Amino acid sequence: MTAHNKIRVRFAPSPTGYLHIGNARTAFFNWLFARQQNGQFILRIEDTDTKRSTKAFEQSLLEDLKWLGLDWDEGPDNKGHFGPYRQSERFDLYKDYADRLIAQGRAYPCYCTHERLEEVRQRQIKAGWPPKYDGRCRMLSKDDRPKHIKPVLRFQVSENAVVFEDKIHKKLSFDGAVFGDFIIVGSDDIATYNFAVVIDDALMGITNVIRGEDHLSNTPRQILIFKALGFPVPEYAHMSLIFGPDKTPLSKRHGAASINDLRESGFLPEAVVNHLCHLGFSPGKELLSIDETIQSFSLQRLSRSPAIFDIERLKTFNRAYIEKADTERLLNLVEPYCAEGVSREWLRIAVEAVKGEATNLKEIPDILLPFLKQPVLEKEAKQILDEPSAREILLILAEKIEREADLTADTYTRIITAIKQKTGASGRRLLMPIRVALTGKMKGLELEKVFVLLGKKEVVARAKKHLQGV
C-alpha cells in the first residue's frame, strides 16, 4: 500500500522511558511541519527493545504528547491505513524484506563470534584504521556455514560514497568503505533499528524525516537500504542537539530532562511548547500563539548550533502564560493542592488576584497560604513590628477598617491615605508594618489585593493580634 501524494512525517519514540525534552522538540517540529504543509503527522512506536520497552512508558508518551497539544493523524490508537504502528507487530514485514535482500545478493548470514569481531576491531584500531566488519562471511559457501551458530544478517555495502542533501546541513557525503557491512537482523531474528526504520518509513509513505543530528551516522546506511529495495528516499533534516546552559547534554541537573518533570513542576503546556519553539529556531518574537508558530516555522531556518534549554527562560515564559491563562482553568489545576474547606468562589477571586505573581502552578497555593492560615513571622519581619511607628499604624488601620462595611480596592486607597495623613509615615515605613502584620512576609502580593482576599474581619483580627503583642 502506498501513501497519498502529500507531505507525511513521523515521530517514532521508543517506550523505554519518559518523553525527553529533545524528543518532544523532535515531535513538535515534525507536527509543525505537517500542519504548515497541510500534511500528515504519524506516530509510530519503536518497541523492538523488548527488555526495556513497557506499555506504561508507551501510555505516558501518548499522554505527554496530548498534554503538549500534539495530535496525530495516524498512530497506535487504530488511526490510519498504514499500520500496524508498533514495530513489535511488524516482524513479518521485516522478514519479507530481509528475504528479498538475500535473494538479490545484497544481504548474507554472518557467523562470526563476538570474540572474533572484537579481535578484528582491536587489530584495525592498532593499525590506525576505522573499525568495521572485514567481510569474512561474504563469500562463505553453504557447506562452510557452522551448524551450531545462529547467524546475524549483514547488508552488503559497496565502497561508493553516499551523498545526500540535508535541509539543515546542506550537501553531505559519507564514504561507504568506512562503515562496512552492517547488521540488519540480529541472531534473535529481530530487525535492527536501521533496517526496521527503512521498511516502516517506506511502507508508511514518509516523505520527510526530521530528527536529531545524533542520527546523521545512521542516514547513509538507511539510504543504501532504501535504494537496494527500490524505495524512494525521503528528504532529511537533522536538527542540532539540545544542551543545558553549561554546554553539556541536557539532564535533570539542568532543572528537567523530561516532559513529565516539567508537568510535575507546575509548567503549563503552552509555555513548554513556546520554549521548544525557541530551541534551534528563532521565530522572531518571545511569546507566540500556536497559529503564529505554525506560520513562522521553516526547516531552512533551523540552526546548526546546539540549542540551549534554559529553565530560567522557561520560567519567564511560564509566568507570562499563567498570567494570561483563563482563571477557571487555573482554578481547576490548583484546587487539588489547596486546603480543604476553602470555598470555590473565594479561591476563584484569589487565583485571579495572584496569577500574575506565580512562576509555576505549584507556587499559587504557596502564595495563598498566608490567607488560609495564620502567617508565621519571618525573622526580619518581626523587627519591622518592633519599630515604634508600627504600633500607631496598625492601631489606626484596625480603627478605620472596623468602620467600613466591606473591603474593596477603593477602601484600601482611602484607608492608606488616612493613615499617611495621621502618622506622617509614607512609603516603606507606612506599608511594611501592614504587610508584615497581615502576611508575615516582607514581600508578596500587592497590599490592595491582600486586603480584599483577607476581608474586613481577618484584617482587623491580624492587626489587633500584633497590637496585643502576640
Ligand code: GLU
Second form
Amino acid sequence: MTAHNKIRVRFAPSPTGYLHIGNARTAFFNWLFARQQNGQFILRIEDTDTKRSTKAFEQSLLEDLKWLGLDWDEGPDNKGHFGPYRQSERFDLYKDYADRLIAQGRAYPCYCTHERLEEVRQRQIKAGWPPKYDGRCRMLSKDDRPKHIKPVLRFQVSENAVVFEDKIHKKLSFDGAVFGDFIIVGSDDIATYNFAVVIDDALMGITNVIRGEDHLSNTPRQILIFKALGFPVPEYAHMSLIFGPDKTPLSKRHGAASINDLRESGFLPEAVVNHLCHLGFSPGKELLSIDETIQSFSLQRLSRSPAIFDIERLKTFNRAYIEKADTERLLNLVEPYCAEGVSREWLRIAVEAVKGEATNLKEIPDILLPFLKQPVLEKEAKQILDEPSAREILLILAEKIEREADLTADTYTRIITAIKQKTGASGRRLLMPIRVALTGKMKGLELEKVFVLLGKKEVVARAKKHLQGV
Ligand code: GLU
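We have the form predicted on its own; now please give the form predicted in complex with the named molecule.
Once more the chain from above appears, this time first in line as the rest of the complex follows.
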C-alpha cells in the first residue's frame, strides 16, 4: 500500500464532558480499523463550542484514551502534517473555504430573524410539510442586505437527492428537498459542526468516517459540501446506537458511567475494551486479546441493531482479566486502597491468592480485610460457633497447628484430615466453624488460602479467642 492510499480515520470528540461509553466505542472502532489496515488514527478536538469546551475535559479525554490503550498517530499533543488538530485553531481555514463557496454562488448570507424563521416553521408544520428554511435570502441583492444585522452563512442546496453507500447500512438515499439551505457559519463567525467537519476531514485526508448513527442525518449535508468544494467524499460507516439491557438508550442508570468513573471504580482497561468490542460486533469469542480483536474486526460485520451495554457482563470480563493480570501490576493498583502498615511482601501473596475472587479491583482490599483486622462475626456466623461440635473442632485445630513449624497448603490438608478423623465431622459441619472463627464470614476465600495468609500465630490466636468466648 502506498502512502497515498493509506487508510486515515479520525476520532473527533468535543471536549464538553468526560469520555463516555458511546464515544469510547467510536474511538476504539476507528483505532481498530486503522491498526488493522495499517493506516493512521487521528485525534481531532472539536472545540468550536467555546462556551462548553474546556481544556480540563480535553485533558481528561486524552488521558482516558491512553488508559484504554488507544494511541493516536496525529493529534493536538504530537506532531502531524495536517494540523492544527484543534478546531479552535483552524478558524482561518474555515473562513477561506466559506469565501470560496460564496464566490461559487453555493453560499449566501442570510439575515432572517429568529422570529421570522419561527413563523415560517409554524406555517410549514401547520400545512403538514417538513420544516425547513424557505430560501428567502437566496435572492437578496447586495443593496437589500440590512446593514445592522450580522448575517449567518447558508449553504445553498440545489440537489434533489443525496445517495451514498454506507458500509453498515448499505445504500442510503436522502431527499435534498427535505433539509433546505443550512447554516455553515454562525452570526458569531464560528463555523458550524457540519461545515468545519468537512473542511477538516478533507484537509486531513480522512478516507473513512466511522461514527454513531446519531450523525446519519448530518451526512448528506456534509457530502454536499465535499462535492461543492471538489473534495473526495470519504467512505462512511454509521454504527448502531448503544442501549442498556432493558432496550432503552444507554444512560447512567444502566451503570454506564464515564470511562473515568469505570477506571475509578476498579475496572481494568482491557475489560472495558473487551466489552466495547462486543458493542455492535460479534468477534466470535468472549475474551479477546487486543491482537485478536484487531484481526477479527470488520466494518461490514457491524450490526445494524442497537448494541447492548451490560454492566454485569463487564463485571464478568473484569473478573476474568483480574485473574489473568500480572500480580505485580495488580499490587500497584491495589496498594493505594490498602491500610498502611501492610508489608508489600504480604500483600503480594495476598493479591496472588485473591485475584480470582474479585470482580473489581476495589473488592480486593475488602476481601483482604478479614486478614488485616480482627474479624467481626456475622449473625449467622455466631450461631455456627454456638454448636457444640464447633468447640471441639477449634480446640483440635489450635492444638495441631501449634505443633507445626509453619502453615502451608500441605499442612492445611493434613490438619483438616486429622480433625475429620478425630471428630467424625465432615463437609460444611467441619469447615464452617473454622472459616467463621478465622474470618467472621460464611463465605470467602478457600480455607487453604486463609490459613496461609493468616499464618500460624494468627490462626491459633483466632481459634483460641472463640474457644474462650464459647
Ligand atoms: N464532534 C462530533 C461528536 O462528538 C464528531 C462527530 C463526527 O464524528 O463527525 O459527535
